[in-house]
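Only one chain is shown below, in structure tokens, and it's the form predicted alone.
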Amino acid sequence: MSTIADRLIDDAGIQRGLNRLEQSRIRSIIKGVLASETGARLKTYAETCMRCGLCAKACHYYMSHDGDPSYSPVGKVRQTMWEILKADGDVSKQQLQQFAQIAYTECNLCRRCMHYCPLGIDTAYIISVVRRICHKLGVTPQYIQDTAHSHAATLNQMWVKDDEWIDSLMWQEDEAREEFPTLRIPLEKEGADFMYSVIAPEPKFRTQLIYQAAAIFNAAGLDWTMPATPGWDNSNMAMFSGDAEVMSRVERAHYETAQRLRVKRIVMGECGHAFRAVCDVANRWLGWKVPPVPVVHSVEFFWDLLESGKIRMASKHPGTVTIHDPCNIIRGRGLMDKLRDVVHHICEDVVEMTPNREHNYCCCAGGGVINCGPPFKKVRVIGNKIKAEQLKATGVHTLIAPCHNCHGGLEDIIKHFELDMHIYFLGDIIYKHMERPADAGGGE
């Protein structure tokens, strides 16, 4: 068994955040999570724990590494809060820069382990009271980091100014009047049906998803809007980051953004980890029973959009398709259903990968772990063999992900194991072979 002080990694902002520590400033700042933020579910956790192990094989780290029990979802609590607890928070710089290291870079957060757990423990919300602690402390790899400074000085995870932000929609417009004439992306359009928002990577590298939603919305003939002012992106690494405080000025701007334009809910865009912000953990930190605008997921849009024909396809994406269930969306939505259905809906033929849907395997990136950086990729993309042998066994060559952090992870699992295979979004194939308004100048 190796142990998490052989596999150490030098981290810039990890480094940095010990330098400045005072030893007296631990125990304080760990006692004052402990006291302030858990309370019966991590004492809980703590005292029914069996150490019976049965969590191992639900883990994609443990699975990948021969079934080294330090990579065990057990094995890494123990390794990490137990310490913590075990030591009434008194522990050593040397000790918090392991912790940091297991619970940014080595649990991505994904919960599936929890369904293994015979008393359902869920290791996800110890580990990221680990990460709350270590953000506490100033202690956090440098990439995510910049991702937080980022959410925190501009609403956005990638550093989008205002003006970039509303050209880039002006652009899409543009781009896709040629090919749809009449086709607009409205920009503050009080009352409309739906406010869509996106992830700052649209904007920034992924434009083709804006124009291809525009597209698919012009041809429903939907009443919709995107805002023009910060609170479009839904993504939010702070969550992952640990910085409760960050991610829940994102989320109530992303909120008020919809309630100022008075639209009757919020259509999300395919993503995972920002659906799990908006309406699983930002919304219970600001103390929300419920939402204060209903959100719905792309998957579920897009369902209802087949199923009720203001969307027909004119084709089906030839060949085999296989699925990848992001984790946020199934274990944390329970979208895997209606994932299927709007797969066979646009794809010819599906082979379903083993196992699936709540048992699928993590794409090894949706819990911020691809955001802390190419220190740490090779952690990453090793620690998920597993999913690489999953992807092979499939044996097709076309995978259809709805989250795009799950296309980062898999787009560098898919390269290092030489497997083959091209990903698409669900947006890809049904702007692709979607029936056209009849003022539709071609497209493919």
Given for the second form:
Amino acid sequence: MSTIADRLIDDAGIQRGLNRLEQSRIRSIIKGVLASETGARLKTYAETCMRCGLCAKACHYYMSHDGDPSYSPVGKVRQTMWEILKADGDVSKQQLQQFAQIAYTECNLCRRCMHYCPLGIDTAYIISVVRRICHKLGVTPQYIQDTAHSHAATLNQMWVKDDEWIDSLMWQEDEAREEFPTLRIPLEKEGADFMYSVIAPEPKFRTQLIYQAAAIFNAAGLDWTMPATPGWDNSNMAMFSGDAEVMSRVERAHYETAQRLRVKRIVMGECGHAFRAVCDVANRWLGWKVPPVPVVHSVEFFWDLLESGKIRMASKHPGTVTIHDPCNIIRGRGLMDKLRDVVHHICEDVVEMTPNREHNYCCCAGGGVINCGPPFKKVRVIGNKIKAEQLKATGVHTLIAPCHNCHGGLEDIIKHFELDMHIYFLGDIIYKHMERPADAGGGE
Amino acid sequence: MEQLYALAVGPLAWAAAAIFVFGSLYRLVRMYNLAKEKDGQALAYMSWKFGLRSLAHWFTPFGSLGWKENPLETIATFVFHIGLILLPLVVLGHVVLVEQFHGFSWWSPPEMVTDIVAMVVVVCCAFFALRRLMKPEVRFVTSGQDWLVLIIACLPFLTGVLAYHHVGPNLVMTTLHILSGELMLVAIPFTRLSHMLFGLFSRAYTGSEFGGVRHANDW
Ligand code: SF4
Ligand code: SF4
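With the form predicted alone in hand, show me what the form predicted together with the partner chain looks like.
Zooming out: every chain and molecule, the one shown earlier first.
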């Protein structure tokens, strides 16, 4: 049987971390994390997992590798956390390299396996603890560590400088005013109805998404604002690298920005993991049972705009589409019905892929996996053959995925497996087919 | 052997029952305290409604995705657990024993039925053992303790069937049967068999998180 030892990949970050590490530190750090940050949950999972293997079929990595057991959820836990517990933290550097590779690049923390385990064991949680240990030991893949550093230094994921952020917004406003003469991207408007927050790749290289959002809010006549200060980025790679301290700084800045602007709520763009950060993970580290400012995902927000008639569709997207359910907003927030409502509002015809809704297969990019960069690209593309088969079976050429990570991952899969498909955000379609304000130009 | 039998039905039986009850309580209380100390954020999201809702789905055969995708395992798991828990409570031999010592008794199904159920439980154990040997995803994660708990769970039923059919010396087999039953009781709080205690909570917790925070089904 193959194990992680048979497929080790060189990564500069992991290697540098290992080189710097003294053996004596390993045990004390691991024991420290286990003693101070874990408790009944980990203990219960470790003790009661019956090693029954029922979770195997849940995982796209396992399914895509023709049933290789070393990719099953429990197989990955057995090669990481069970080894750590068995050795009481006294593990070698070679083992650490294996732990890091499994934890960062072979599990998307998508939680599909919780639909398979009778005992409700949360493999994603266990793998997150392994990541936390790797982070504390400094053994993290170079690329994701770079994004975590960026969060620490700039409070955004992509080293966007403070003035670049404002520039990007003003540039998009300027562009959009050619099409919608009265459009504004309001900055620092205190007391606005909502603050719109995006992830750093938007100002960096997907600026058209900011343009589109502004066009939609403008058409709906909404009272909104964006911050001109750090705290605008709702993404959080530190959450995935295991850096809980930076993760919570980023989240705190995000909420405090909304509070400073005295907005009623935060509306966030089409991203999945950002939602996990603000509603599920970082709020807990900060000790908030619910976020201090309500957070609305754009799927819910678009649903509201379409249902209430604030946005009307002039036409619908022609032809047939299929829907990808991003784990962080479906398994993570139950937006599957609203997502379908929105898609039916804006598209002519929908073919569902199977399995779907909360049973959907992951895109294999989320959980920080795509952020581990080029060295591990093959792992996540080959590791999601099952998704390619699932997409192909729909016979449809248009895919809707309301999540940035999913877009990245699915694009690579579509390319590699030569699926003739095109991916859209909801915003792409709404922007293109909505009724435009009277003063607007022709569009396109 | 008679002395051993007397020991097994007398003091050892009491001891095993006591270890099972107090051991389980001890483990549950300790685990709860640990959760209070270390997993406060998990406890905060525990919900009766969503926890029980999840348990109801998972206690229904084929009531969850995992069960549906593993049909043979589902049947074996349900039959095995129902047999394992109910059989010892109603089998005639046990009821008679209780009547003999304590003077009260209750309903018991025909012996032929309980005999068959006991055999089915043993067959389920054989199925689980075969899975451990044959299926790569199970073999990959199997360790000594998995075999140990399987044997501990199987022995009382195997020896019970053998004793009932008078295979081997009756007194020896009956004594072994009693001892193995006691071994299982003692093992529950302190081995992987403790999933009987903690499994309810881990599933209910997952149900609470999915229901209350993630607004999605966990089955
Ligand atoms: S990738 Fe998803 S299904 Fe696979 S082990 Fe991780 S959380 Fe479970
Ligand atoms: S995690 Fe659950 S399904 Fe997987 S082996 Fe353990 S008990 Fe079985």
